[in-house]
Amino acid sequence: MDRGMVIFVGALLTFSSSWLGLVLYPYWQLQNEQPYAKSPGDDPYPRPLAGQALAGVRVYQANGCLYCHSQQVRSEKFGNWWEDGQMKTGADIKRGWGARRTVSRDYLYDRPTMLGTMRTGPDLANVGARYAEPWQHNHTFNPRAVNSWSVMPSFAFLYAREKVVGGQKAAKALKLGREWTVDPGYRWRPTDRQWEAILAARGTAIRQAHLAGAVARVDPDSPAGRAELLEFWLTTEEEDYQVVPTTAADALVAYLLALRKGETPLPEAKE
């Protein structure tokens, strides 16, 4: 007996139904989801995007930051830690990544919706919220800046090294020590030879600055003293060059602060 016929219905209907059930009935059941006002006056939430936060969005598409990163927080009951020698739920609550899980309401305006694959990084649905811009771009530029232990990539081609005119930095300038700027990507060292001759041209208004601040004094020409002054060195702000934003930077970092999903209370998110 010819069971083509059979195979072929049977796999029709098995796509057919996954079709109805995962793409028509969603889209049935959601069409006329609008944005939730608790009351006439108040704002409605979500609201869409615009400006330097909209342009953002395709910056972040463009790197490749939802491989790394979801924007979705979970369930309360979602995720597990022990504490107390009991094992309890809700770790994505518990980190701080949201007041609540979120929910399809959410995403209303999202073009994309980019919940994300994986978490290799934090979830950023609510990242907005938990930093500011000045921590926002050091991090972009090199997250080894601010956590040491990051294995995130540097985005420094997303910022431009400009050389400092009339004495003054722009106002966007990154405040960060020479270590990460010199080099933008790494963190800089510089060699013997030029640690030698860096301090024969600079080398006392170093030692001033340093032992302005140092709490116990080392000996500036000891081997200890001298490795002391280079890290102090360092972490200082070069004179003459500034690392600033590009216009891509600054839309990155506009959509991040953006992102503020589950801090809004919604009555379909309570647990």
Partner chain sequence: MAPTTPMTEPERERSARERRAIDSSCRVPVLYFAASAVFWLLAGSALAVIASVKLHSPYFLTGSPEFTFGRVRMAHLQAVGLGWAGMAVMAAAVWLMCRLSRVGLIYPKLLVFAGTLWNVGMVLDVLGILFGDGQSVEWLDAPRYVPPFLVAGLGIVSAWTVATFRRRRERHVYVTQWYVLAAVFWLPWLYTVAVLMIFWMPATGVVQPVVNWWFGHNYLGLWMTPVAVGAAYYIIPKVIGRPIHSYYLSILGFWSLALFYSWAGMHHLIGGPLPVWLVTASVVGSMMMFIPVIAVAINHHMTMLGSFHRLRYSPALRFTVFGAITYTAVSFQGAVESLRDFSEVAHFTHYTVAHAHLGAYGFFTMIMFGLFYYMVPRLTGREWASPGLIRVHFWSSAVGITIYFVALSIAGWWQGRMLNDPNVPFANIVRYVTPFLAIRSYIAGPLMTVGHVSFAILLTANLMGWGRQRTGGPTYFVEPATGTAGGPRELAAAGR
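Residue numbers count along the first chain shown, from 1. Take the two forms, find the largest set of C-alpha atoms that superpose within 1.5 Å, and that set is the rigid core. Please read these numbers as outputs of a predicted model, since none were measured by experiment. First, how it differs from the form predicted in complex with the partner chain.
- Here Thr247 does not count as shifted, since its C-alpha moves by less than 2 Å between these two forms after the core is aligned.
Okay, that's the form predicted alone, but what's the structure of the form predicted in complex with the partner chain?
Chain alone follows, minus partners and molecules.
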């Protein structure tokens, strides 16, 4: 046989072996997997995403959340640490990332299936069970508004900062202090000059609001008192402006709330 033919046939065979074994065989093995219902009348699990949550997948994909977050809970036998001289296992579950391990059935309707390979941030397979909508919006808008140590990017570009019309804020407006909303994505502080100007214009109102809420306080005209006043004011909401989620942010949060993979018991996910 010609040398070229030998290489060609050999390359074909070796490669086909892995293609058949690693790709086609599991494809065939898993293609008939069905949602699970404990008894005939029950709602089957999982269900395909729909509406906003489905649109949220695109936002998650486009912004590469996958590169910091996995979506898989490893079993009770995986991930070991030492405690009181004993080796324990099951770190993922112990961290509260899911009540059980995730199995192939959990991903039946995922397009694409984003298992992930990096945990710069916590696992999100079951994050829908951990937080409610307002928390998710605040966190997505600027993670440091929730956890000062976070290195997660701010997704403020999915939110709009707009003037409040008619004196009434939108129901969806984020309830965050002005330090986070004045300059979306950053943590804002007025310069000394700005602060003087603000005090001159609205000092009385700010002081009154401060007095109403504070428990123990220092002399409001001492340097410490003025610093405290500034800190207080920064944590209050802006009066004339509000930050509202765009459709993309709503979709993303709907998707995060729908991520509940480690909850519903499945017979094959025992450990």
